[in-house]
Amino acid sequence: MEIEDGDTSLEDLIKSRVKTIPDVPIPGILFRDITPLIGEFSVFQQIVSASVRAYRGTVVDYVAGIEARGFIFGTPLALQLNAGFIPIRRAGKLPRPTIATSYTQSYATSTIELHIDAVQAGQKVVVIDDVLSSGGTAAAAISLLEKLGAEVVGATFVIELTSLGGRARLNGYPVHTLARY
């Protein structure tokens, strides 16, 4: 469910929860902390149900959480889904063969990676990751995927930072987010 669709309590929900802390992890950035979103069972409860929502009639095979806080959101999602739940995580984190990818993010250049095993040729995944900023790590994250020949099917985020533009990033595929900054 996106907030399109008219859900603005549960978007006011979340802004209210959430806490922003100014200059982390660099001068200029203000961090979104999402964890008073999962410290609160209520609230946790109704972003997984609107999540679940989203793809309510859309056949999923994964959930692909990228580390760190996608695979909070990630795993009870991919139980409602009655889905499998793939780690995408930092490079030298998985312990089997891996492929890997670099990108850049607002502030920095990262590396992410998923087993070569992760996934077969034509399953239908879902990437989830708590926040939608300039959309580097979604877009790698896919661009993983996609390499091990997985369908694409949506990408989800909690709170989504408009003014990065990440949303454009991943143009071609359905994006849902539940509060937008």
Second form
Protein chains: 2
Amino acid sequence: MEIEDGDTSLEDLIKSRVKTIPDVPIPGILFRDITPLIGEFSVFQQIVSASVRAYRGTVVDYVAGIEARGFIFGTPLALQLNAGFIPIRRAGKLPRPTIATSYTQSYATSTIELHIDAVQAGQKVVVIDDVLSSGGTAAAAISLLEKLGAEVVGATFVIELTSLGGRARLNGYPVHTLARY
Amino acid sequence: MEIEDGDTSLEDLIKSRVKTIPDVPIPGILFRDITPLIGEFSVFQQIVSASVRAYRGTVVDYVAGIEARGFIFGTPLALQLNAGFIPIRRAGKLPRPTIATSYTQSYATSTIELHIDAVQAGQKVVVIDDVLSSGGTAAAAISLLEKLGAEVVGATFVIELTSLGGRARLNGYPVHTLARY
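Switch from the form predicted on its own to the form predicted in complex with another copy of the chain and print that structure.
First the chain shown before, then all remaining chains and molecules of the complex.
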């Protein structure tokens, strides 16, 4: 159940609110700032509702949000799906034993971590972040969850930067996005 | 409307789930890990519901969450209060013009930032974070919001470390906490 052919009015609304900042975090990168989307209650609410609709009929035990903007969209999604929330964090932020993985983005190498007891084998997890770009972060998050035996039943992003190939990199997982650039 | 004399069964539930890790992030500090609270849907839901109840009858335009765990508890609170959400972030994370302030915690100096257009003068804001310890971070967040002319109508924390004096430091603001150590 892709949202691809879905709600163009929500996509237009999102695009009317997102602010695009050139050369952040480095020259040549266009940063898509989602803070106006969450500052306006009705827009934030519509984004969460559309994210929830994508998982109607799907069993979801946990929503795993990627630090930090994935926490913002992931916690309301978890609560509306009657699911728990798992934070996937930057290195050194989680206080108990973790598994970790490093990956290369277009402009940096990053490490993310997951508590080893965050999920049990066979549990069904949705991964969420604000933006799907090259897919490196999401693929790393999925690899951590799968190392613990979880089944990743979907990946949700508010914004998809289609030219960066993230959807292809997440081939085999249902990918849901709300606004595409 | 303090929750002080409130829901001892929720306080007991929270304390039964929080994991206490000694010497994190530095020797001598007891770290209170809230990840089990959010991993269990029914516990997370009860925490959000209790946070919402504290603002019944209060006008709230925005909930401002302090990076990163304040995002986790703050976004569901904002949505349930029909309010927008404002992220207060570590230095260098927000892409547009900000105001910033630095403050000293027991073990480090930190800087937090707020987009200068995040709130308008006279708007009513609730500040939220996972833990109230010395109150330095929350006081810094409040000072940023007030510099922009906002009115801080309350500060919510899931956990209060009472021996560290945070509540006294936030004297004059309604402080709501759900579990006290």
